[in-house]
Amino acid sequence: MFRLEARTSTPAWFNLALPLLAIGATLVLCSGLIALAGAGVIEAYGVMFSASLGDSYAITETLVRATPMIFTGLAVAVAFRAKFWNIGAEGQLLAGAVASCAVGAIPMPGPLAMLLMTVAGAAAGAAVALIPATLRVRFKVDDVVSSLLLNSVIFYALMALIEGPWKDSFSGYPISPPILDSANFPVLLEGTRLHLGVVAAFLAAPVIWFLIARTTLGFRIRVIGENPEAARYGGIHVERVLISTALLSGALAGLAGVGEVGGVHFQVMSDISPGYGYSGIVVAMLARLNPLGVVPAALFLAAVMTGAEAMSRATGVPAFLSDVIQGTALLAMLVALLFTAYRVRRVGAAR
């Protein structure tokens, strides 16, 4: 017979190993689906990861795909640290994309256009995140529900734009007018889509880590996440910090939309995000809400997403396996987190 027993301490190596164990368990569990599809497990995974990491072009595509998930992963990690359950990174990304596209279509010098696109996208994402934060602080509305429902509100507002005033009058397609060429983010490697936003995402991770770990605001965020009543007793204005956290989280998610407009698509369309906001939740959980861990977690999911289509063509396994891997990774990590607080003990039979 076995029972769970509370741990007095958790070894440091165990905390580092948990995400790797969760990823390993995910690949093992999903191998059953590959076998059911009639493909070889080793062959399928080999094709998947060689298509996303096998050569320089594949690596750049993986980096480009990882960029929005780094931003949304950071957005979720910051919010969850304060126990602000921001499930609305998808809508905040879309809001940032719309705002940056609107600014990028205005004639102005290139550097100024990129700066204002960044500011507009971050501000739009922050404004959307402010809504569920205000509802929670002022009216005790569940932030999970309000932030999640806002995703649909923002998506259909975007659809109203591209089906209405922004609709292409020549082709009839529901897409926005493209931003000006001067507003396009610089390409870092000729012949690829590697753009300036990729560098910004990789730099954002240590900046957010420093903010959380080494600043007064970060300390307040961590204290509120651990015990809001103790934080309030210690003189921390909990509501004010929650609002600040929401603004920061929304701004980071909005930057994901800026990168997609300025560096990848150069306009807004209905499928500008294949769910990067929701993937950010998986990324943040795999990283255990550590901003530095967000980068490798995002790279793993990006490699899976990039290689899934090649795997489907080569082996016949549906490309939707990448979505299954994301969901399974989240569940595996949640189960793994249980063992940071508890250990399994064998209880001998009673005499």
Given for the second form:
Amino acid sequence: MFRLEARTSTPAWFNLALPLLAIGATLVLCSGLIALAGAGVIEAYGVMFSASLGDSYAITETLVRATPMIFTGLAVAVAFRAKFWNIGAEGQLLAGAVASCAVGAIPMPGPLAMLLMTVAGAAAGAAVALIPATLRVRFKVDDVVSSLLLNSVIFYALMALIEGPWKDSFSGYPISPPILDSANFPVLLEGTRLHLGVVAAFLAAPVIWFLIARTTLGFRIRVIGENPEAARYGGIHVERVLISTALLSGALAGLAGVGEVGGVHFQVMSDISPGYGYSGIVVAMLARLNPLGVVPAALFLAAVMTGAEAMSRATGVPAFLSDVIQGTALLAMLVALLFTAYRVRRVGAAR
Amino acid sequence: MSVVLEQIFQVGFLAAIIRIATPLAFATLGEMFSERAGVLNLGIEGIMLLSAMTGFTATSLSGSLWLGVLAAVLTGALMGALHALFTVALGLSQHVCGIGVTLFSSGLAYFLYRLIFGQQSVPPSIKSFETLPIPVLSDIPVLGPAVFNQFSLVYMAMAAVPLAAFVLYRTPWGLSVRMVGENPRAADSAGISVIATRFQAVILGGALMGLAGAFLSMVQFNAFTFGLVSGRGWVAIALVVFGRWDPWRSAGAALLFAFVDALQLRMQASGLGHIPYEAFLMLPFIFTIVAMAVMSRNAVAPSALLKPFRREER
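Return one more block: the form predicted together with its partner chain, after the form predicted on its own shown previously.
Zooming out: every chain and molecule, the one shown earlier first.
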């Protein structure tokens, strides 16, 4: 028999080893599906690797794809730190995309447009996140369910826009009109899609880390997450901090939408996010809710997503494998996390 | 407005409510059993999707509808067991594990479906269940054809509600479930295995979610499509709160939701003014959020919900 025994201390190298262990376990587990699809495991992962990290263009594509996941990952990490269960990053991202698209279509000098798009997108995301937070603080509504349900509401609102007032009257496709060329985020590397938002995402991670680790708000967020009773006893206005956390989390998720509109698609369509909001949960957990860890975690998932399509073309393994990898990675990481708090002890024939 | 009222009291409308309520009733009852034992199962959306896929596939390959239902139920139970393994045996966060189970099962459903059926221009379909009129009862005007000329899975849902209430309130196992959900430590002292009971409840819940999935792919759509579940699982979670963790109230909540959804469909079809149809699609979700805000004030969740149980601690 084995038993879980509480650890008194966690070895430091665990923090680095655990996510790698989880990712390793995930790749091994998912190789069964590749074999089931009748492809060579090494070959399939090889194609995935080379298509996402093999050459400089592949690397830029992975960076571009990692960008929204860094933002949603940060959004989820910040929220989960305070035990505000924001599962609504998907809807907040869509709201951010719509708001920045609306602003980007207004004629004005480019830099101003980009600035206002960013502000509008962040504000829209924050506004959406405010709903589940308010419902929780005022009406004790479970934030998990309300933020989940809001994703559907926002999605249909987006659909109503692009099939209604924003519909392309020329082609008849449910796609919004594009933002003005002057509002397109500058491309950093000729011939790639590497845009200014990518840099912003990489800068956001250390900023959010600083905020969580070194500021008063960050301290309050952490205390509330660890022990709300103690926080209240210690004079922290729990409700106010929860609302601030929600606003910050929603704004970050909204920025994910801004980057997709300003730097990648330049307009809004129904599939502008292939579930980046949910990927954010995987990213945040792989990062152990550490904002700095969000970057490598997002890069890993982005590489998987970028590589999956090439793998599918080359080996016939359905590209949905990347979705399975995401889910498995999340579960594997949760199990791995268990080992930070507990160690497995062999015990005699206990009952 | 009178047009709307006229439509409400029609056989077709009543039948639509029943049809929409059936998968919700299964899913809501499943989630209720799980939560009553103290385990929130956010895997529901993915479990329904994966079960819908396996049920559809089993029927498509074997030609037997009931084999499909069995496959869906087993899939649901298996995924329930997976969720229980993480949350009950290992005591991991129920929120995050549930999302993990949903991501994993959804991905697996799409992956396996594409693997088995490939990419086809016309999605494969199956010959669905046929309606099974109940003699005498189906002759009752209006109510008869709507309620008693239905599919066998619909009758199963109708039977599941009193059965669930009986199991939960009138059997020793039901008592155990309620005890481990309210006060696991007391249950443990009384000699009830908290871990085993929670496992059983979550697996039973998963099996019911599997039935919900089977209904979607094998009765409602006769096909497996992407986004088949489209939030019904999440709605079921809200309906459990709305139904205050009681089988009868939960079923009532499912019917009420189905009423709003059916109404939404009718209003959409009648092309009311210039309201975009998406506004109607949003309606059930907004309704659920508002209903939760109203109900959550005095809704009392099982006190051990979300709390893992470890014998050695405290």
